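Next up: a single chain in structure tokens, the form predicted on its own.
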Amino acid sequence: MRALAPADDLIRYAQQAGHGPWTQLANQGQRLKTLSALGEHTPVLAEARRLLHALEHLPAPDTSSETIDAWNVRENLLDTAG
């Protein structure tokens, strides 16, 4: 879908850029937000539920390679599943 492209963009930059796991994750959720917003809600939803199992098994942010706060990630995510 032409409309995830920006969004896929973001997640391919970040890896590139070295960005932490937190970051990374943040950056899937912005793209399920897309995708919510394109009404493919059981997608985002059973996409959404993967990813919050993913956070409980990162390692504590480092903040010289996250561009995000955890909470952040975190809120974000349950906004959209919800």
Given for the second form:
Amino acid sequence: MRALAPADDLIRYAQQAGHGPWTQLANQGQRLKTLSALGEHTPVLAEARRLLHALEHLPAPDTSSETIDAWNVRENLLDTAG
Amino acid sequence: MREWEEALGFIARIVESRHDRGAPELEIIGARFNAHGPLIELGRLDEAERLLQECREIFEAHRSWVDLARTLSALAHLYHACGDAANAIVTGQDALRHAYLAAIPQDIAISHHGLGVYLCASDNGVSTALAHHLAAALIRDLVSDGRLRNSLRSVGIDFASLPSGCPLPDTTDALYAQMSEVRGARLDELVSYLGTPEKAQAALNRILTEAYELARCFQ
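Please show me the structure of the same protein in the form predicted together with the partner chain, now that we have looked at it in the form predicted on its own.
To see the whole picture, the full complex is given below, headed by that same chain.
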């Protein structure tokens, strides 16, 4: 799906750059937001539940490898899920 | 049903997170606002109205026109869902005026479209409803809004129920003249930012042609 290509690129580049798990989860959240805008509500909700569950088990963010605050990742995911 | 309850749970967690990090009042009420949709879907209409009235007061106090316009649109939708046509129309007009103040074309189109729906449900409102649906369709065409199809369908339904001999605003000037009677609506000014007069007229012609085709399905 062409609309998802930039979000997929971002996920790949963040992994290659060694960004932390919070940043990587945020990027997956951005991809989900795009999918939601495309009207794919059922798969979005399922994936959002999975990512929110994963988020609960992440270690505290390490500021040297993260580019985003934890609250920002959590609120964006909850917003997409809701 | 269970998913709407779950949505309320997600929203409550956002509100809690914003409280915890000391977010400004506007951010917190912005998150709470989103609960109105699930509340309406769950039939908790009184709660939805109380929430929207609270949002209205806070957004008004902060002069946050975008949020206020969206809140008024939601309130108008709620009144319409409750069968209160008069309140839906008055609140819908207020939403439209604030949407023009906020100057976001997509929101203005939503308000025109909503007002068209509420007028359509009232007595003798079809020709005014048609003008609002045409205004929504024109804006959506010019900004390539994906909801254009909804507007075309509404215009088609209006065509099908319009009394014969009723004048149609088939030029942009005629449509602007009709919309200028609505307090705060400056359709001509908005459209002049979105395209040339020729482009706008071509869009309106396209809309009318497609809506005529759709109207045949509703007759």
